[in-house]
Amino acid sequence: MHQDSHLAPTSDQSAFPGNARTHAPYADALQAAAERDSLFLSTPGHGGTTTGISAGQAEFFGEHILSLDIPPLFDGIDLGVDTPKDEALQLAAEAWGARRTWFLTNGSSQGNRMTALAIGTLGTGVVTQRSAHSSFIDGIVMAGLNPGFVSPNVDEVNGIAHGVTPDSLRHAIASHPEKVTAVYLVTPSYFGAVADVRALAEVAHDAGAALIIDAAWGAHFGFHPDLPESPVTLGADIVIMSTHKLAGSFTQSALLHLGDTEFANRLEPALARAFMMTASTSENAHLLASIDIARRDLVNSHDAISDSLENIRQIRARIEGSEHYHLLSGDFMNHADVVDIDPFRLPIDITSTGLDGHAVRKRLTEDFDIFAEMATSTTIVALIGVGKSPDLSRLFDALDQMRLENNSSETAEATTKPAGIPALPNAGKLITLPRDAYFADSELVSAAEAVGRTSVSSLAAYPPGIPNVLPGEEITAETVEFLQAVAASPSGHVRGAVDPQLSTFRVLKD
C-alpha cells in the first residue's frame, strides 16, 4: 500500500479518520469469519471446533480462540485486493507516519533479519551500534554484510548501554574501510534512553547511507505529547517496533515501517522480497489481529496514557523521595547521547538492599511472584505497559523486606558480596567477515584455548545486552572472563553459548 502523504502520530484524535479510531479492519473481518457456520475441510486441523482431537485445545484455550485461528488467503480477510488486511496495514502506516508498514509475526527479530537482507541491495558496508540485537547480527551473516561498529555510551558502574552521538557515528562511518550504505542504531535503549534520531539521520544521509532504527521498545512513541516523537517521523528510513513490548499486542508481534525518505523507492521492493523470505507462509491470525487492535487502541489512548503518566510521576516521586532507592533514568539526560527518556521504563538502583540486582530479580520472582523486566548488578528495570497504572507498593514492600532482612542478617557480609562481573570488554579484532566465519569449518576448544582464536558464534550476554563476540571476531581473554562471569551470575545468560558455563567455544578450525 502507498499513500501520497502520511499522517504523523498526533494527540489530536480528530486527525484520524473515523474508522481508524473505532475499527480494527483485519480483526473485525476475522471476527466476522469466525462467527459463520463454516465447515473447514482445510488447515488448521482443529477446524475451529471442539470435537475429537481438538477437545484439549478448546478446554485449554477456549472455543473462541480456535474459531479465530483462520488460515491465510481467506476470502473477506486477506485474499484479493483492497482487503481488510490491506486497510489495516494502511491505517498502521498512517498512525505511525510511515510510507508503508508490514505486520510481523516473528517479532522484531524478523524485522531485523528482513532489514539486513534489504539493505544488502544498497551495498555491503554497514555501520551498526555495538549494542544491536543479536538478530541483526544474524541478518548480517545472512546478507553477507561487512560490519563496522559504533559504540554506545556505557555506564560501566550500572551495566547500562545508552545510545550514540552524531559525532561518534560520523567518525565510525569515516573509519569504515568501504563505502557505508546503511547505518543501524538502537533507540530507545533497554533502559529507556532516547537518542537524537533527527541529527543521526542527517549524519547518515550526508554520508549517502540509509538509517535503520531498532525502536523495538518505542512503539508507543508519538501517541501522546508527553512522549518522545516516533523515529518514523524524524528521518529514519526503516524503523522496527515490537508492539508486544509496551503497546499491548501479543508476544511475537511487531511492525516494520518504511519511512517516506529518499531511500524509499529503492528499499520498498527489497523489503517486500525480504519479507517473503523471513515470514511464515502460515502467519498466525491471532498475532495479526493483535497488532491491528493495538494500533486502534493506541490511536484512542490519549486519556489512558495521560493517566499512566500521572501514575508514573507519582511512582518516580516515591522513588526519588526514598532514602533507599534511586531512579537511574533521572541522570540519563546528563549524557551527550541522550535527548529524552521513555517514562514507561523504570531502572531502579537497588544497591541499598545489599544484594546483587540479579539476585533481587530472582528473589522477586521466586518469593514475591513479581516479575521485573531485567536486571544488572546494581539495577532492576520495572516496565509499565502503555495505558496501565499499576500500584507498585507490592514491589517496594518486597525490596524493603529484602533490604531489612539482609542488613540485619549475621551473614550480611556474605550476601552483600558483589557478583564480580568484570567491566564490559572491548570487542576483539574482526578477522574475517561474519558470513565467512559462520560457514567455515569449525571446532570446539576449551575456554583457555579459545583466547586468540576466531569465533564462529555470536555470543551476547546480559548485562548489559551488548553482543560481546561476533562470528569472525577474535576471542580475547577479557571477553572469556566477562562471559563466564555473567553465565555464573544469578539468572545470567549468554545467547549462542555452546554450554551454559562457557567452558568451551566454537572457533575456526586452524
Ligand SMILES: Cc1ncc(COP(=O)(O)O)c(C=O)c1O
Second form
Amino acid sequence: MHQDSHLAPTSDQSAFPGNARTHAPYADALQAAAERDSLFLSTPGHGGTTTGISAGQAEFFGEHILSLDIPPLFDGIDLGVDTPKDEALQLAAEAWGARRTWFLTNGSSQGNRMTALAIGTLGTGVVTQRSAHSSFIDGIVMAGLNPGFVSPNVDEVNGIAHGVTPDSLRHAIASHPEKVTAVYLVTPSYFGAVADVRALAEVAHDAGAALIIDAAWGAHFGFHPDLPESPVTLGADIVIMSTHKLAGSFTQSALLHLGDTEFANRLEPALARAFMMTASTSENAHLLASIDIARRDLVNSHDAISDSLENIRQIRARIEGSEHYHLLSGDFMNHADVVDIDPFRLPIDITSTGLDGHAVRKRLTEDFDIFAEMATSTTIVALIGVGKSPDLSRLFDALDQMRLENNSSETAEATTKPAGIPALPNAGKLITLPRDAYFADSELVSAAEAVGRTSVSSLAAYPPGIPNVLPGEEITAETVEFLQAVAASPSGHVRGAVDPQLSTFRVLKD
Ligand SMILES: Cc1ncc(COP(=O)(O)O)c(C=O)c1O
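Instead of the form predicted on its own shown above, give the structure for the form predicted in complex with this ligand, please.
Below is the whole assembly, all chains and molecules, this chain first.
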C-alpha cells in the first residue's frame, strides 16, 4: 500500500495478550453495574431509570444508555486502586506502545491543551508547526508559551499543508530567540501524509527539546502491518490521538500517550495536573467505555483492516483508471517531509470535471446525502473508517452526474462558478506573545481597518481548523481576503470570527 515501505511494520496481533483481545475492563465493569438493581440517590438526576421526566430520554436514547450513564468514582469501576479503569488504561498503553495513557473525554483538543500546560514546566520556548490545530494555540495562550514556528511543506496548487522535514525543524529551533524546550508537530496530516517521527524526535532531542506529536488522525497506526507505525513507538515523548476520528470510538473521545523516554518521565507529573485542569470532574462513562471497546476492537482488527485495505485498493484502482479523477496521495511521496501515507484517506482531485471542490462537497451533501470530510478548490477528501469497507459507487455516480450536468450548457454557469478561495495566506508577523494579546485591551474595527493591526483572537478556517491568524499576530490584507472568501464559500466557517462574514475583527487597542 505504501509507496515507500522503509518503515518496518511492527504490528503483530499475536503480541497482544489474550485478555487484551477479549476484555474491555472498564466497559465490562460499567455493564455489570448497569445490570444491578441499584437505587441511585445521587447524580445523574435521571438515576438510570426511565420514569417521570426521564421518559423522554429513554424514548430517544433507549433505557440501556441511561443505565450505563454512571458517574465517576464508582465502586467496582474506578474508585480506589487497581480498578477496571486502571486496567483499561494499562491495556490501552500496551496496545499503542505507550508507557502511560490517559483517556480523554474532550477530544484531542483537551490533549493539546493539557500538553501545552505540561510543557510549560520545561520552559516557555516552543517551536510549533504553523499548521497546528487551534486547540494547541489555545494551549499556548493558557500556558503563556513563546512560540516560534516551523512551516509545513505546502502544496500551493491544491491548498494542502503537509508536514515538516527534520532540516526545517532544526532550522526553526536554531532561529528561535528563546531556548526551545519543546517541539509540537502534526502527523499524519489532514490529508493523510505521514512525517518521519523518528528523525524529527532525534532533531528535537539533540536540541534538548521534548517532541509532542499531534496524531489526532492516526489512532489506527500500528494495528496492521500495512499501516504506518504508532508514533508512540518512534521516540515521541507525548502523542495525542482522536480515537473518535477514524478508530471507531464515540465523538469527543481521545487518548494522550506518554512515550518511554526521559522527557516523558519529566513531563508525567505535570501532565497529571494538566489532566485535572482540563477534564470535567464528571467525565462521561459512555465516552470512556467507547475508548475501551475501540481499543479491544483495534487489537482484534487485523482481518477487518485487511478487508478495508483490499476495498481501498479497489477504490484507488477505480480512481486511477478513470480519466476524470485522480488520487492526490499518489503525489504526496514527492514531498520531502512525507515518508508514508495513511491509506484510509482518499484526497480525490476533481479538477478535470471543471467543478469547484467546495461546491461539489456542498452538492454531495444537499443532493446526494453523501458527506465528504472536507474540500479544497481542487479536491474532496473522503475518509474511510478503520475496518470499514463502504461501497463508493454512489460517490462516483454522484460525481459523474455533476460532471455531466456541468458540461450541459444550461447548468454550466451555476455549477462551475468557482468558490474563489485564494491561496493559503502566509502567516503575519508575531508582534506580541499570544497570551499577552489575549488579555490585552481590545477594540472592534472594520476589516479594512484591521489590516496591519494585531489580532487578539485565533481565527481558523474550518475545516481543517488550522488558525490562519493567532492572538498577537499581525492581520494582513491577504489573510482578510482569504478568511472572507472562506466564510462566503458554500461550506465555509471561520472559528473565532466576531461575525460570520468577517466584516469586523477584534484587535489590540492602539
Ligand atoms: C490535527 C488535529 N489536532 C487536534 C484536533 C482536535 O481533535 P478533537 O476534535 O478530537 O478535539 C483536530 C481536529 O480536527 C486536528 O485536526
